[in-house]
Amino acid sequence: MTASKTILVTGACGWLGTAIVQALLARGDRVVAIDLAVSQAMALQASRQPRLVTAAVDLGEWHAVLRTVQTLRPDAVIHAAAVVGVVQAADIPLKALRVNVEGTINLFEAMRLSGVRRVVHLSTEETYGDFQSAVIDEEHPQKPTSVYGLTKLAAEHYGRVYSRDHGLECINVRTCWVYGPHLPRLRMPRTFIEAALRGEPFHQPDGGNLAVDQVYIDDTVAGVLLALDKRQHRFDAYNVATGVAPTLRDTADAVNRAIPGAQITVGDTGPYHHGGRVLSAAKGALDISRARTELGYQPRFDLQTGIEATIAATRAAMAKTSA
């Protein structure tokens, strides 16, 4: 992959999705974004930048899809949409197979059809499972303990189906914890942020211990970008985080270092539930040596940094609502 070519972005007005388009559109590249609604935001971009193109299309609806494809010609896909998250894909499993599975096939035929080779897929550490060492590498057993973890793995195969029968290369980018300025989700270390900020104390009851990689949207976006871009893949699978695993309670300790006066502190009385509820299963770090060695990969973010970054960002859009 060169600059200056034509990428469709599916998910295009998520929080990843989102970071994506803006980094495609900032090294020159034409960007299609397509998403179930078009943000304000996204479609008032395209109004004024000629190199974006916006479209509402449901992945579900197969002609629709096919129809993006073969009108805008991208030269390849960065396939970012999903029912994202443990918690959510637990709540909704039918939607998240819809949507995750049924969804990516639609892509995927849509491509086969249109002469669309390359995709690069946003995979998950939830692929693992359960980690069965402090820092696992790609070949590590991928054994889902979570509906999203199965439905990501099972796009994963569909690809592999894909590649070796119709000729596609589908990539799968694995990624970890994400996080940064305006995540979402209501999960740690936006909780922790948020709170520190308005001065009030905040306590984790549970997963103190829990260790896991935990990596910022920058680097995040180009680990992606540089798996879009290398000419020709060894390997259809890449680990991109930060190759270390905090623990939850260093997590705390990190945005006490950083804003003055904050308490947060997280308790080790059990595993860590995502969203109170919802056991999570071992994490560690994930191993980045592929992506360093065949992308070029290397993450700018410590976990302090990115927390510090975020905290910047996270103060600013405060000031600006409540101004």
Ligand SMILES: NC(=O)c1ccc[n+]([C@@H]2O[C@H](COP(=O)([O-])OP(=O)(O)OC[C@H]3O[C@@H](n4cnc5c(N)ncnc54)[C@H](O)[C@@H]3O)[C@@H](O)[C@H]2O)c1
The other form holds:
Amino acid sequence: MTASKTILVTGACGWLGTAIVQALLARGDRVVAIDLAVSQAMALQASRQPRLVTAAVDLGEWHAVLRTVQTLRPDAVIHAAAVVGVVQAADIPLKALRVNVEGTINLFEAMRLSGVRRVVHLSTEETYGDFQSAVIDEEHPQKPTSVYGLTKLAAEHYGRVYSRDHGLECINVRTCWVYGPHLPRLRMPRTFIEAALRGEPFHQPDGGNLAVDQVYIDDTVAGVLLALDKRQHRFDAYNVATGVAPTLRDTADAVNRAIPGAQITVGDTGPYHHGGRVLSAAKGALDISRARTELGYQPRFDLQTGIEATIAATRAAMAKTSA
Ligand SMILES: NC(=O)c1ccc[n+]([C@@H]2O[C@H](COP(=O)([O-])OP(=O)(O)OC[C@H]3O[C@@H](n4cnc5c(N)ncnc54)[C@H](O)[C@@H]3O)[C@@H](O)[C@H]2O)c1
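How about the form predicted together with the ligand, since we already have the form predicted on its own?
The complete assembly is shown below, putting the previous chain first.
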């Protein structure tokens, strides 16, 4: 695909969705941005940017989804809407099923009936469940251990059925723990960085040895656009991360190195629990060879540079709120 297409982005006002919309606009594409509600910032941007159209659409509302896809007839879709996160999905499992699975089916059906072929689905390493080795590729068994992973895997599999039976092209970008400015969830490295910038010590008691691939938001967005643009896919899934897995203690050390006087420590009294209460699957690094070879994906941020970019943006945001 070349630039100047019309791309429908679901979950467009979410964290990754917003970044994807900005990246598409920056390169000259037209964007149909849909979400449960349109953020003020995006509505304002749409009033000034003729290549941006916004709509409040609940993916659970079949008629609204069909009407949107039929009327605006995008060239392709980036599907970022979901109930996101292991803890959130565990807390509202039925809603997670409705949004992540039923909402995805509504989208695929609307695409089928409207003749829209390609969708890039933002999937996750949670679909793999417990990593069986330190580095895993896309052929690793997918045996999710979380409600979140289960729903995202179901969405992937529906995509395979729609590809086989209806000629859709459902491409799954499996990214890992994405971090960067304005991360909407209270998890590391955000918690580490915010404490350090406030000049407060922070101690996380467990999970210090959990090694997990952490990818800076710009790299995930770049991988999604490369998957969108690839003319012909030989595969329907790509790991898009960094290929290395720093431990949570390494992440704390990166923050300590970047902020003079920071005192961020991570203990190892037990395994890591998401949100302090939902046991994490065994993690590791995602082998990104396929994305490198097939898509030309090359992550630009290692942990230290990504942490430093996040700190700079967080510092600026904190200064703005205290001004
Ligand atoms: N952030 C990460 O670390 C990460 C990692 C792997 C995969 N992903 C995937 O990336 C995508 C975006 O994640 P994010 O971090 O931006 O999350 P987010 O919560 O910021 O964004 C999700 C968006 O989906 C929208 N949404 C929820 N229910 C909807 C519905 N019924 N109809 C329409 N829109 C609805 C929300 O309003 C929200 O704006 C998700 O599919 C997620 O599974 C994220």
